[in-house]
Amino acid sequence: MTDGNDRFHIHRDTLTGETVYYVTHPTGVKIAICPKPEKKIAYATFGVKYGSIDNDFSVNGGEFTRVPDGIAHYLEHKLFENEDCGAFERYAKTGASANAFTAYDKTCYYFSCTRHFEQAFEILLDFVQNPYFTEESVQKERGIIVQEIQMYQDSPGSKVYSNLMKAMYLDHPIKNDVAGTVESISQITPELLYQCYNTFYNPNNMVLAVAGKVDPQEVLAMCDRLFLPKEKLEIVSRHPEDNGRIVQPFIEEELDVPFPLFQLGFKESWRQLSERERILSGIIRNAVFGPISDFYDRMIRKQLINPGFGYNSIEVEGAMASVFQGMSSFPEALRDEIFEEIERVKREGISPRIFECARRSSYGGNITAFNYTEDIADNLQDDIMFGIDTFGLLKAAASVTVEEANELFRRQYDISNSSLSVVRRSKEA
């Protein structure tokens, strides 16, 4: 609906009682604002649909360009610096807390504050839209990022995950670390950074989400004043085709860890998930393997897992998997137990009673997320960026059935297409 001459499309949700203001700015930036006047905190996130896997691209139908791995992450680091004063120094004067991150398929810059929102918001839109790269500053940053890469290589938690990706994917860039390698980032120049910035940091490829103690009209007025118009670009990011099969079923590395770390991944053929499938995936993991399940209780009693046992999903264009992770003294035995449980559930189905508990938990979790400004804005940004209906997810959580769950479970968990990654202590240590 639209109120009078208001530029916003306003969604007033009957399930949550929340109101979200949507608008596509004339520059092309998609905006979502969820005012929460009762909150003391305001939170804003400015994101670009550009991540570590977007290193082979074309613009406006031209030839494809291949750039070094890690350049999206490098760019994120460099945007915080400009000719006069770094963004962190500017934020410190406002009292706002700010940061950024680069993922496989996006880069996000964000801040939260309890006062001086206007000043902090102006800093965000200013430094993200005004890059400044010199040969000297790029060289200086290279040393910092090399240290970061080396830190990840020495981290057992990072290693067990990166090894799993290499065991599951032969060609897809998800197998490469987001930060790149020492060799790949040595090829990054100011010219390449400007090329990637001018390609992907296009308003039509960006999303702004704001939640908390803010006024939508005032936020939009600041956007009108601060957004910089640019020519719209048609960007195509190309990823190598994946054959859908794992590379190897087991990978192991020895590091100095007190207990073995493991990650077990079940690879799927990539497809665009519906809201119902997206919600069901989480409900299934909770119902079959989570703390409310009989399986979880058995594994605790057998001392094959501890309360740190968890699970998540990976979903980027061209790559999709369900992953279990944690510590276990006997990761291979745990993998076999998970395999047995998968086969049992495929035969017998998910317990309707436990499914209903997991469904209600998912529904409640989605409702509860609207209590937190960070969760609201982050979810709105992701949903807009990747074409997901925020409130459609909530409706799906209220209505999905155990029959749908059983059907999806049989498609998701293919034992023959799984990989186990283990990091354990050297036998000589």
Given for the second form:
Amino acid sequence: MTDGNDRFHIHRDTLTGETVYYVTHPTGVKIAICPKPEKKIAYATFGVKYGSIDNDFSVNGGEFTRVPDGIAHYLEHKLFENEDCGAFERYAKTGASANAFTAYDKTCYYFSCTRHFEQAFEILLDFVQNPYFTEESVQKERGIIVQEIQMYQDSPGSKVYSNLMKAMYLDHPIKNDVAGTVESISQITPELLYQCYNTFYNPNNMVLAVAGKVDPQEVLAMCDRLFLPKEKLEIVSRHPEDNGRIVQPFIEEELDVPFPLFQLGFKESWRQLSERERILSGIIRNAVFGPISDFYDRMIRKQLINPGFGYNSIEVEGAMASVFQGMSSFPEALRDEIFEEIERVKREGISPRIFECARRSSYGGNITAFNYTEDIADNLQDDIMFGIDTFGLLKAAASVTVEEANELFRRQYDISNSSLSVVRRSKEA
Amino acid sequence: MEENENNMYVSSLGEGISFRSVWETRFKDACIAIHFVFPMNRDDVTVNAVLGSLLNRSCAKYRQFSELDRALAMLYGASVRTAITIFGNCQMLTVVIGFLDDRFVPGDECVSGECAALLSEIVFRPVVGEDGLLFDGDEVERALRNTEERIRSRINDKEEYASARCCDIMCEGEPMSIEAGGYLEDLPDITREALTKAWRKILSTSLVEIITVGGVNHASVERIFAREFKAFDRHCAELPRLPAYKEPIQVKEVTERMDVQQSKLIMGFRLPITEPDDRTMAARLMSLLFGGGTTSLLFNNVREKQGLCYYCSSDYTRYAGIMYVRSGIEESNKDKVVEEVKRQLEVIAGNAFTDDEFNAAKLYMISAFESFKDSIGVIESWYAFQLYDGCVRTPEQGVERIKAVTRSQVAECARLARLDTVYMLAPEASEETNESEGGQGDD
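Given the form predicted alone above, produce the structure of the same protein in the form predicted in complex with the partner chain.
And the full complex, kicking off with our chain again.
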């Protein structure tokens, strides 16, 4: 028996035609469900607001504990193993495709399936809520994670990014790789894993999002049956004070790459962005530096960028930046051109015609974000975790103006607070 | 012409030109793709790769890339992508436009109609210079430089690099070893004349597949492309048969060294099973059971039980009859991993896998096939990649074929697999490990 729809807050969106069912479960887990009966797939993601940056924390006002870097990621690996058998082995009976990932500020466990949703859902909720670590199993996992760390160390792309973080952040844990180092993970013990688990994997710190071929009431009924209540904890995760300034404007590493790789980051002071600012930030990057811009065209002609040139944003608590990346034979010259363009646009503003191109593109992108069950649930989960109004983004994309964009642009892109990271072959080579 | 229960409309637009429209209203986007399929030729791969990279950057109507990109952005973020893929002895040049479904477009703009017209502009009316040759000289120069950068940067991805090296060694002299992305040594010969010739050849002699998926009015797309192709004197070449099976005589073992921390192990196997062989589905299931994801024997034994790697997976290509096993490992564990991989293949060959393992692989594959229908892009490529299959099947028919595969058929496929090459990309030798490696072909 289910409780009917009265437990849900239901949002029916006119622009996308989607309906999302929201509820905070009595245990504290926040839930969002987007039923899409026309789909073959059902997808669920169970996430905890806990990632690699949460390595210094206190519970219920107690002493702060500093744990080894990479422990959130290690914990993610180890949760897949229960006392009797592993989660993958259990999933195997359902045909579900399951996995997990750890980011700076979250850890998410997910699966998608076309059949046996109930069984797979039960496995997901069960293994995430029932940790089982032994000395032996923790030891065995170390070899696997060392290989994972080494895999990234052989990637020049990961190197250039990781160096940029070190050039931009003195103390913020974003400067450390999510998986930690071979050295830091050697200090991880079952006791430490349990301590982190018992702190962060608390229902009040968790978000479940489900999308696709599912019935919201049935999902909620399963949650009622499977969620384990726990005492609510006051968790404080602290990060060393960041003075808001970069550490160094330039960082370089010599690696045997055929062409230099670069990342150029503009550091900003961290704040909670409004939905309009969020949408505008993307539109600005596209309109000022993207393939539709005059700048991009000029840089291609000057041979300072190639079609691989791209950009994104970094946003985790305490750290915010816009980052440009790609391959360029002359990264320093490109950086100077980007600086000049920033100053020009701050003076003259963004072309209203190009702004409209970027705005329409953003609008289309925010509609098609509701195409795939996986994307829908991932976005809903993120938005709940970090306080973003999912449908507010789309409304913003329909209505933002070039004046707002110019106003925001003038506050972003402080060229005196940017770092350039380059990986290239040694000059002697 | 036919329209069946799968909302599919199929027609022919002339010699070797098939048109397929899958009507779907379950999506917020739609796409129109045109695929040109032609026999693989070592002499043409580089010019074709450069052509592919030029086509979606301009057209006579939008001569600059930024103009074209703005036009696409105004169509609510439409995008044009080109790709060159290889299957068996053939190459496929794809130009695909993806766009927001008309139902979600504010106002009454017909984005699908504009995108169909834009795709035909891009494919059939590239920029023409005063000399009658295609493309802008500066744009070609940039494309050549980008191609060079792309080819030379393959080494940045060590897994991809190691896989390509394994393929080079294993399939030397065979079409499978030809790089679709092109070769550095060919670049100096790629001129606007060569590109113009390659473009004409592809449009006049390729087998063409035009596929639309989504809420697209097929009649108007059909009309546009039928008209465009009339301008070409078409004489479509026959597709070559897929490469014949080549029994490995001796296992080739090669270790190469580079400044890396993790060793990449690639093992290449050959199977005498290529399309349209009835056993390809069993071979796919065998590869999935062997190393296709978290239910597989390689994942569970090499990674989970022995903790030797972060990943160890297998994939089988039904157009070439080749299966690769790929893993990132500690160099000192090479023998252990190779032995375990061989052992797990023997488990399958000996029909000694459990029913649970078999059913898990089967269910996983069925779910994957069933989920194909949830993506416009996957539906599109599902139909594009059936040229060699003997007939065109729906994903549902695919599911039925998986269900019919038996344990002994899977075991039989594993018995037919022959190890051909063991390739390893390893860290540069330190003082202690700097010793003779033995084995054939080491360097």
